[in-house]
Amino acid sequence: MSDASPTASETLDPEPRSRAKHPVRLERSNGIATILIDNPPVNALSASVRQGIYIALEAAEADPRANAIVLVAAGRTFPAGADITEFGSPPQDPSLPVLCDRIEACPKPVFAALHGTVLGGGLELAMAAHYRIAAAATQLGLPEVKLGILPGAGGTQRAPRLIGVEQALAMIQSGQSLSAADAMDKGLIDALDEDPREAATALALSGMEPRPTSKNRERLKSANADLELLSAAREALPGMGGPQPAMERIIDCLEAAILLPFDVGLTRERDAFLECLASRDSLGLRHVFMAERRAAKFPELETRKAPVLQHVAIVGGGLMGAGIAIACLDAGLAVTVVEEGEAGVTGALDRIGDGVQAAVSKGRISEAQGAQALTRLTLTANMAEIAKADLVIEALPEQAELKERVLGEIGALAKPEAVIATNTSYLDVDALAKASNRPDRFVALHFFAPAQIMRLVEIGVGPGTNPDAVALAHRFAKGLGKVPVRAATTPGFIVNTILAKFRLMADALVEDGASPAQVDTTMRSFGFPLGPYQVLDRSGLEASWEMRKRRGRVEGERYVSIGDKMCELGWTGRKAGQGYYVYNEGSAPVPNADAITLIEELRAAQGITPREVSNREIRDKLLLTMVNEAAKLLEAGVAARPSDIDIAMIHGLGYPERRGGPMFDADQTTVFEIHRRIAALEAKGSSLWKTAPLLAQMASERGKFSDLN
């Protein structure tokens, strides 16, 4: 590649005829060679984007007059990771892992500029440089964990010689990003710039020399007592959670920088790192990193682009409407809410002040942060006051002729170009739609308790549905950082019906002959943070026994009255001091030994004799439900594609995520087989299983649910 010039760009391609695509251009001035990373929307290291470094670093170190090179980014961030959808491709040279090496190896200084997001393969690309300098915005991390995975470009030997055994051990671990002050007091960058392009080609221009590389320099010192930290680590494992097979692998790889020669610890590390990328716990992960993006893309977002939200009123200061309250003043929103009475504004001041105190508690955001955030709230009685609102959430208790006739004045109070919204988990949408007089303007935003906690918001569109309501509501959602899912106006949506039926199928074991904390062991032991009774003692028995009572008794469908008997004795859960367990201030709960007689009395009632119901048993028989009630999901149009599903359940019922979902872990075990165990429940005669067609049909033509993402 000549060069006649002093100044010049060239695309980097090792294919000629698509030189005006590639993401890489190599740009020479007054001795400096720069490496232009492009290739948006977030530089992620392609093949190509690899091949073009390589042969751009190739050009510059054979160029007499590069003195030295700058490695700089185009767009809103260095590299932030490898390119996740070549995961399990036939590998395309050069490796992540040889430009790495190629750049540390490289005679002539290497400097890297940093902005945005240098997250995994981009920071192991950064740490591979000689010389680091960041923009203070930077937030640098090695993410890889969360996707059941270890950094397998040299991240497990370069970050510990640089920052240190135990700091790797907690970034590598945790996946947490540091922030660039952070990073520089560690010594991961060595230096702070608005700038960081110019100030790294100023100090390429001062003639500093290329560090000795990684294999070069010295022993990591305190051998001893990093071995020691090690080691606790890895006793420490079984309670952390997480996927374990990356957790492992991190610590011994750890080990290997501390034990073995640099070239030989990259060995161990790429092993690790094919051996997780092979485990199951990755592939589910990193199926739900794909699902998350794909559940986000509406079909409204094609052709409308969502208006600026600056200010949302919600009507009800309960702990829903507090906990919505909560979240938007932490995305920095103005927030109105209206409750009744001078005694609703006060208890609803009270809950947000101590969810924003909370907040502050445990660290996540400062005390400042949260004086400033109850400076955009404003609480009232006057309901009025929603008309200044560009999105107004109704929050009310799950009451239908409440929320009908509330919705009815809140559609005759806000603006026109408003947005008005339920937060309804069971009932019909279309109808609180009607009742408002705004269909057009008219969503569903299902929160999850606690609603400044939990990351699934259901957006419900209806059939009349305006799309720039949607794009409002979408924005909304992902502004607050949570994960927008979206669902057909259903009752029920699609947690609340799957969870419907697992509840049911949960309350027939138990009164077949399972204990209520039976059935929560076994779920915890596969995955669940908590169980079904657990769940339902932490939000409220009346929810459920309010939806029971408007739904009604189906003739020739069984029938567990369980819960409403304890709703009618006021055992409702944690709040009234007893539901399926019992609370005690200041000890662990315990199961109610009262529960347990009424369900022994509603079984002999009944003329039911219990049985033995294995774990086995319980959990089979609560998984296969989700999945056959899911598809009848999928056919019905509630939700979009079984990765919808997958998310929703993970962020909304606790879904083991490891595990990908209920869709995918289904595709694990094979539809087929799947279908062949709910259709040999189906004929032994039980009500609570019928068949989903669209699993029929799918095991017929041996198909995946992946197929339809």
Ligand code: CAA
Second form
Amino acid sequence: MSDASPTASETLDPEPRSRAKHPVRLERSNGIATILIDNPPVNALSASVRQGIYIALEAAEADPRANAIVLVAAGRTFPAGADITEFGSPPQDPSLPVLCDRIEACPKPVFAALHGTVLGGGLELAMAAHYRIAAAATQLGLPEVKLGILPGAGGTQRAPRLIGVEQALAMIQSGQSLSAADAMDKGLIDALDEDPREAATALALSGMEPRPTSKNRERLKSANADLELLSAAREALPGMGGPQPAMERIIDCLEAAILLPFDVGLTRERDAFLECLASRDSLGLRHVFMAERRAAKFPELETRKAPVLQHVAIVGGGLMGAGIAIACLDAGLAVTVVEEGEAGVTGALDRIGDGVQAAVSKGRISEAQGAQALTRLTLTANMAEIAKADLVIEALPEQAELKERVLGEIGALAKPEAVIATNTSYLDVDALAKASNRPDRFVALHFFAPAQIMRLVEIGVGPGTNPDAVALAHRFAKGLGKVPVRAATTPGFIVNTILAKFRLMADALVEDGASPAQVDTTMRSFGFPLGPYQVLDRSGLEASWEMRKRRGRVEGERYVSIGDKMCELGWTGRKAGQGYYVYNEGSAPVPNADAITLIEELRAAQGITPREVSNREIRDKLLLTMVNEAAKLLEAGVAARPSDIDIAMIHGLGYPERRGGPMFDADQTTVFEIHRRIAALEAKGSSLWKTAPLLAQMASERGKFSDLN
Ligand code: CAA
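Can you swap the form predicted on its own for the form predicted together with the named molecule?
Below is the whole assembly, all chains and molecules, this chain first.
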């Protein structure tokens, strides 16, 4: 190692073969050793990075010419955490906790120069350093709980010592990041500077001593107030939800930080981390993290890059159109909404105004941002104004003739390079594409209500859709902060196709003897935020009634007419004052006794003697239905991967995230067992069960859905 040049750089690799690619470099200049982490895209702390930092640290410490050490990262961010892809494999030395201890114990001062998203293990690394300097735009957080784990490299012990127990609890339990200014305020960082590396180097050159590492080793002042705070947090746990056992272990670790010596606290934390890592909830949440990113990888993006989108036009300003408009305004786009006549325009304006106001009151955007958003909105009855838009979304009521007629107009007026999208749920997208006269620039953008909140957007790609149009639709959805999932243009796409079968199965269980409230309670206790009948009441029963009328009965398949009869009676849900539940101002909804009577009458008319239906039967049959339908969609190529279906069902239907989605769940039970149960139901002769051939094939090969991802 030579220090002859002003800056000497070397790679740190225990295996010189891969020297050129090594993700850590040591640079020396003017008595400062700079450890540069370069592991794109987010500098995750993989084994080779940890090894590189460790070796660099030893070299810097042993080098008499190096007086101080600066830890910095290249590219878009200081490490955004441990490498999530390594979690399933055997641990490799040095572990992150060992590396953090090594940094903290370094006799030469270590300065962490921070930028980007300093998350999880990245922040733990920074907390082990002796000084932290961050660029103003840096975000700092411990988001491990979102993966069902907790900070496992000293975070639960160092954070409370730096910022106090209350702040540490808030940060670790919520997983939310702090801005650099906030972090400065709370004492998590020592300085703010636009060029943190230069500032760290300047500080290092000024010859600062390392903070006594014993500061961390000291006992936290065991304030009774902190212990009381934690015991209150423990009591609040049952109402908080969140992954288990992480939520509980976070409190255990913070308690250990107060009551036990630092080293013992670290050991407790390690044990808790490993317990959480092995938990079912963490397994599911980590699958979701990866699945979400996999779903966003559309094949079209390999060859196409969409231009930046500026202007979106939405034709139809009803609930869905208004929701999409709010989402677009939130994302900073210019939006033109076309409605019919003065009443249509005023109605849409009210809905969008209310939605923006709600975003302000809920703190999603600031008052100034809300006001600014509305300046980007144009409401008009003049269809010709869509000519400015890069993307035109048709969001009209679900009527084929109406949509086809208006899409013809849109096709004639939109600029040639614009993409045209329909927000249909169930109609024939290919027919709509044809009606626009621009099938090559046509996609479906299927949002879920309320569109400004729900994160899923199914992007329906037809046989004639040009890859550029797909790339633009994808960029648009990502720009709104949504999770795009690719689907073929089959009516219903992924979510509504599965939902239709799911609802039919629920109705059949009710007709057999269950009550709607029992079905709802069972599915909520499984982890859905709402039961299927609560959802129907909220969205109104009419849409699925219309859909059933359009489709007609399927020859030989059981048909349940409860929903149809309720619609005929006007019991269409919350807006009508009653549906499966009765809604009275100021009191909680209660099961609708009239609906129960109607169900009893319909059973009697069909000669069905109601039987006891257990919660377990409800749960099993509804979950099996989802997997069976999903397997059919995979086979038909409507969904590209099982994990795309997981993401669609989580973000579109509220499938509990910590279970990882229906396909991941099925893998845990094994496809073999799932197939055995469905085939057994089919063998009983019910028309509701037709085993997906893919399941039979996978079961015979002992296959797993994860192998198809
Ligand atoms: N490990 C491995 N890969 C990661 C990663 C991580 N911690 N974080 C991000 N990536 C990968 C993503 O999978 C993605 O890969 P592809 O390009 O192949 O799809 C790529 O980096 C870019 O990520 P995003 O698409 O998410 O990019 P973004 O700009 O939207 O977001 C981010 C960047 C804010 C860092 C976001 O990726 C994120 O939140 N990452 C997770 C952060 C996290 O949870 N850290 C804690 C890890 S657990 C831990 O550290 C445990 C411990 O205490 C020891």
